[in-house]
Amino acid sequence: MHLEAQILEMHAITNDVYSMTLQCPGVADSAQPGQFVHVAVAQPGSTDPLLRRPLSICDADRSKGTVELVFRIVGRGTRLLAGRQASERIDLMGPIGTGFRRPRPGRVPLVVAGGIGIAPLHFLCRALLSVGVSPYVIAGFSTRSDMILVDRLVRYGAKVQVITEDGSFGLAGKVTEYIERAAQEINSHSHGEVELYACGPLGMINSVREWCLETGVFGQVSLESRMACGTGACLGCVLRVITASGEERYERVCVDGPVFDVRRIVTC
C-alpha cells in the first residue's frame, strides 16, 4: 500500500538512533509484528536518494492511527531521514512482509535482540503481553550507551536481561552466549518449552540458527537485507531456503519474509 504520512515526532534516542512517530492509520490498522515499511528518504521535491529504505515497525497504535519507526543512521539516506521535522509529510509503502507467528500453546517466547534488532521485537513483545503472554527477553548491545527500548519493555511487564559486550551494563559478553542459560531458566521456572524469536546482526542470526537446529527449538528470525523495490519484483533480496518437500529454492526477504522459520534457511 502506497501512503503519505505526517511526522508527529522525531527525536534522538542515542547519538545515532532515532525514533519517528507517524500519523498513518493505513499502516497502524493492519501492521503485524515483524513487518516493515519502505520509506522515501529524499527531501520533498527531490528524488535523491532514489531508493527507499526499509524500516521495521517498532510499534503501532490502531486507536490513535500512529506508527513508530526506530532506525539507526548508517548512511546518507537515513541521515537525511533523521533530519526531517515534525509536521512534515513523508511518503511510504506498507505494511510489507510476513511477520512473526505467535508461540504455540504452552510455549514460552524467548526473545533474542541484537542492537537495533530490538525494534521489531519491541512490537512483538507488546503484542504478546497484550494477550497475556510474557516473553523473556535477552537484549545485547555493544555498550551501555547503545541501549534502547529496554526501559519500555520492562515497564510493559517483560522480563529483560541486558548483555553488553564491554560489560558496562548487565552481563558481559555476546547475547548469543546466554541463549542456553536463558532457555534453562525458562524451563526451570515455567516447566514449558521455549520458542525463540530473534532479530539482529547476521553473525548473531547464524548463531541463533545453529543453536535452534542443535537443540530442536522452534525459532523465527527477522532478517535484514538491502532492498530496492520492496515489492518482490527486483529479486535483489533473495534468500536460499528449503521447502516443505525438502527442495531448495530462493525466496524474497521483502515479501516472503523478513521473518523466516530457522529450519527453512539454508544460508543467511
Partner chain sequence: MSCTVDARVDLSVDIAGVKLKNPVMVASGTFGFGTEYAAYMDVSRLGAIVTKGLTLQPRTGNPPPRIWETPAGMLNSIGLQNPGIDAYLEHHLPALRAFKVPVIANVCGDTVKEYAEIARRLECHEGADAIEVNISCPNVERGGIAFGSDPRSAVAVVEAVKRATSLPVIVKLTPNVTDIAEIARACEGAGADALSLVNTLLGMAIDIYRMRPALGNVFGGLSGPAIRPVAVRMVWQVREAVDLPLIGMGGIASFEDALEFILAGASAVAVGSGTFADPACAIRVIDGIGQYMANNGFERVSHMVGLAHKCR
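What would you give as the form predicted in complex with its partner chain, now that the form predicted on its own is on the page?
All you get below is the one chain by itself.
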C-alpha cells in the first residue's frame, strides 16, 4: 500500500542513528520481520532527492497501529529524514519484500547483527519471543557508543552477547569471530540444531555465508541495495544468486528479498 503516515515520535538513539515511530495501522497489521517500507525523503512536491529510501521495519505494534523505523544517516536522503519532526506526515510504500522464515520446530535461532543491521533483527526477535522461541543474539558494534537496541532485546527476554571492535563493551573483536562459539554454546545447552539469521555490512555477510556453507547450518540474511522502484519493476536493486539447478541469475532485493537463503548468494 501507498499512504501518508503521521510521525508520532522521532529521536536520536546515537549521534547518527534515529528512531522514527509512525502511526500506520495498515502496515503494522501486515508487516512481517525482514520486510521494509519505502519512504519518500524529499519535501512534498519536490523531486530532489528523486528516489525513496528503503528502511527496515524495526518494530510493529498491531494493538497500537504503530511501526518503528530505526535508521542510520548514511547520505543526503537519510539526513533529510533525520530532520523530520513528530506530528509531521511522511509518504511511504509498504510493507515490502520477502521477510524471514520462522525456524523449523525445535531449531534454535542464532541471530547475528552487525551495527544498524540489528534493526530488522529486533523485529524478528520480538516476533520469535511472542511465539515462545528464544533467540540467541550476538550483536557487533564498532564501539560502545554505537550500541543500539540491545537493552530492549534483553528486556524482552532474548539472550544477547555484545561484541565491540575496540573492546569498550562486551567481548572484543568482530561479531563473526564469535559465531562458532555461540553455536557451540547453543548445542551444549539446548541440544537443538541452530538456524542462523543475519543482517549487517557486506564483509560480515560474506563471513556468515562462509561459516554456513562450511557447517551446513541453514542461514537467512537480510541484504540492502540501492533501490529505485521498490515494486520489482525497474530491476535496479538486483543481487547475483545461484539457483538450485546451479544456474546463476539476478534477483531483485526489493521483492525477491531482502531476505535470502545464504546458500543462494554468489558473493556480495
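Numbering follows the first chain given and starts at 1. A quick note: this is a predicted structure, and the numbers were derived from the prediction, not measured. Each form is matched to the other, and the largest set of C-alpha atoms that superpose within 1.5 Å is called the rigid core.
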Once both forms sit on the same core, give the Cα displacement of Glu247 between these two forms in angstrom.
-> 2.3
